[in-house]
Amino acid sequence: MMQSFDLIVLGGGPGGYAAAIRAARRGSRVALIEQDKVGGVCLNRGCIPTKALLHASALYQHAKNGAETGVLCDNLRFDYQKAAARKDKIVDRLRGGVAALLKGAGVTVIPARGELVSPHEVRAQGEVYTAPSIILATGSRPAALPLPGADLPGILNSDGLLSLTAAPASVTIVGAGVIGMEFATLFSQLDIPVTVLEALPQALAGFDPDTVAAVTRSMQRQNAKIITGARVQGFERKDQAVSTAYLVNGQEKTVLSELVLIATGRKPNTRDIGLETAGVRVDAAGYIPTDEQMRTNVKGIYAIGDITGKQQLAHVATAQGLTAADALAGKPAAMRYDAVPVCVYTSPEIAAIGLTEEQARGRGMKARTGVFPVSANGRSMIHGQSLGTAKILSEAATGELLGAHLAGPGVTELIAGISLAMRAEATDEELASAIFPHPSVSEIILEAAHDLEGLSVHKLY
């Protein structure tokens, strides 16, 4: 017999499993269909394993430079195999936690590949499951690079790189987006030669140039090479290495490395899941358009996460999943994308939210900008960090907070406060009147808010 549920969720990533649990806790009978492992790319092959390795490499770098603080580490070395094993242990534990949460909420997990066969039916493992509502959460995959030699041994995507159990002797990274720059940070902190090739004029395109400059200066101090305006032409095997050919300023150059990481973006997993059969509309790039409640053009079918073409971030997928589940329950729910924090776990870290100065100008807004350097912050100095900045943008006439752009130690934890302030529609005056703890890195935000009026006490004018 055909099994019936109130809701079927296709995909068990951070958006899918959150939607399934939320709906189940509201009393719905929910089936979650996942062909791989619950937790999705973020938990298994993305956010979590990458940050585990970055934590290990940062510890190594701190120990290496600890003599000034009185921490002396003789015969210091890094065991990549142990770091990789710890990374896997963390992933396994968290994945087990997700499975326990699903079980505890009463969600039926079906370990299979699912495909729509009608607007209310999904086929998996030869069985057909039906529900009046379906949430599509099939995620994305690394984009392939259509260049000569891109399929040669030694050329990996992020999935392949995270499966390594030994450190490479050298790495070339194609693409200076978030993924590329985080891996560049990992290897440069391990004193492994890294060359990053980026076709655009700036690494981390779309981020505030001042915050990006702090990261690139830091990486260059660790002998990483970041080459912008570089268009990769192809790859060749040379003995045990890969030669990457690229054009920069009209000149063809090559770089030799043991491994090459292709980090040029991701593509939505919307092919071969029955969208055409169910009548779900996709755009030219393969993304599924939705409204603010995550509804597609087909009644009863919702889409969340990377397949929506919004922001490919785990926390956005989770928010979309909760929004869809709440909307299904008749609760007031609507997605907003104007105050989504974006974090880059480089050294220093970058955290951003809202508009950049360039974007504000492009919208014809009259924005004020307050800036404060990390080098003038006591807690940052204690951490041994002098590179970075805090930048606050507000609308000149109303004081509405338009954006914040931070580079410095631990700023990925601080941006949540700005997110709350923007969500609550706080003004720059209200932000500047708050009392921040001392000594703390968070004071760079307060000083930048004071600088909007030219009144920062700890800044020379």
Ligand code: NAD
Given for the second form:
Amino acid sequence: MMQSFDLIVLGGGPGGYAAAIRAARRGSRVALIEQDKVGGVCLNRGCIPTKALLHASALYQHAKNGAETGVLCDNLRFDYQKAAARKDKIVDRLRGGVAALLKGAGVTVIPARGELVSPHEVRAQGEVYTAPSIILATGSRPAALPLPGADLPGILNSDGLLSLTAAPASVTIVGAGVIGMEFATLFSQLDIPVTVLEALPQALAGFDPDTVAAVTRSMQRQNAKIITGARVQGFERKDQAVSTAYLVNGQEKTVLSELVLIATGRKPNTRDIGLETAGVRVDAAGYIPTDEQMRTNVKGIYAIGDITGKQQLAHVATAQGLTAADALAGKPAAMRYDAVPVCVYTSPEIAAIGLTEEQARGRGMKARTGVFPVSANGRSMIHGQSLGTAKILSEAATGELLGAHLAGPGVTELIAGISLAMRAEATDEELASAIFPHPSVSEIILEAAHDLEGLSVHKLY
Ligand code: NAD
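Right, the form predicted alone is done, so what does the form predicted together with this ligand look like?
Next comes the full complex, and the chain you just saw is listed first.
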């Protein structure tokens, strides 16, 4: 017998489960179809496990460098297996929490692979489920690298690396994007030799170059090698290790390491889910175009998360999921992408929102820039961190906040304040007249806002 619901959500990641819970709380009968574990990539193989390992590696570094602060550790060592077990425990607990929330909201979770068989029907494990509305939230997977030897043992993607239970002796990372640089941070903080090969001239392309410079400088201090302009050619097994061949400045070079991480982007999971059958349009790269309410070209079918080709971020997926659920309930919801924070959990951390200086110039905008260095911030000095910067951009004529680019301790927490200010359409003057706590790292934002007028008290002009 066909089971009917008000809404079927296909995929239980941070977009899908948020949409399911929101719709259920608004009174809909909701089914969530998930073939794997609820929580998606972010919780099971992404954001959460990587940050758990990064936290452990940062603690190790703090302890190692603690002598100056009076913390003396003899016989300090890092137990990777323990760190990995703690990471798994955190993931398990959070996953249990998501399952409990779904249950509490009355969402029917169907543990199976689902596929559209019509615009209002999904087949999963031989059963057909029907609903007038369907939200597609099937996420993305690591892109494979079509190079010779890319499937040899020892060559992993982020899923594989997160399953390790012992520390590798050395790692080569292909791609200095967000994934590549976060793993490079992890391994360099554990004193594991790491080489990052990036085809473009800058690591973390698209991020403000000053914030990236703080990270690359810090990583190089930890003996990590970041080689930009490096085109990877292929891989070979050599003496129990992998040799990665790359071309840089016209010269062929190789680097030998126990493991190789491929971090060259992710692909949308839009194949074999019945899109053609239901008539859902995808673009040339396989992404599903949507409007502001996350509607696809087929009435009743919505798409959210990594499959929409917007920023591949958990919080974007969640915001899109809530938008779709609210739109379904007839609420005035519309997705905006102009103030999405993007955080990179390197050391120092990077947090960015809105336009970069280059983007503002490209749009012909007259932007003002206020800058303040982390090295002049007392709390950062107490944390033992001097690398980083805060940069605030505002439109010269109107004072509208256009963007912020931060590198420094804990800035991934601080960017939420700027997100709120931009959402509330605060001007640069309003930001500059706020009172921020002292001593705190957040003062770098206030000082950068003061610097827009050349009035930062703690900056030498
Ligand atoms: P990415 O697109 O951010 O970076 C991939 C990098 O690989 C690019 O810089 C590219 O130039 C480089 N590259 C591609 N082919 C190459 C080659 N043959 N040789 C050398 N370099 C090559 O992709 P990613 O880092 O895999 O991340 C995927 C997605 O996941 C991103 O959209 C990211 O936003 C998201 N993500 C976000 C976070 C976060 O927000 N903290 C963390 C992890 C992942």
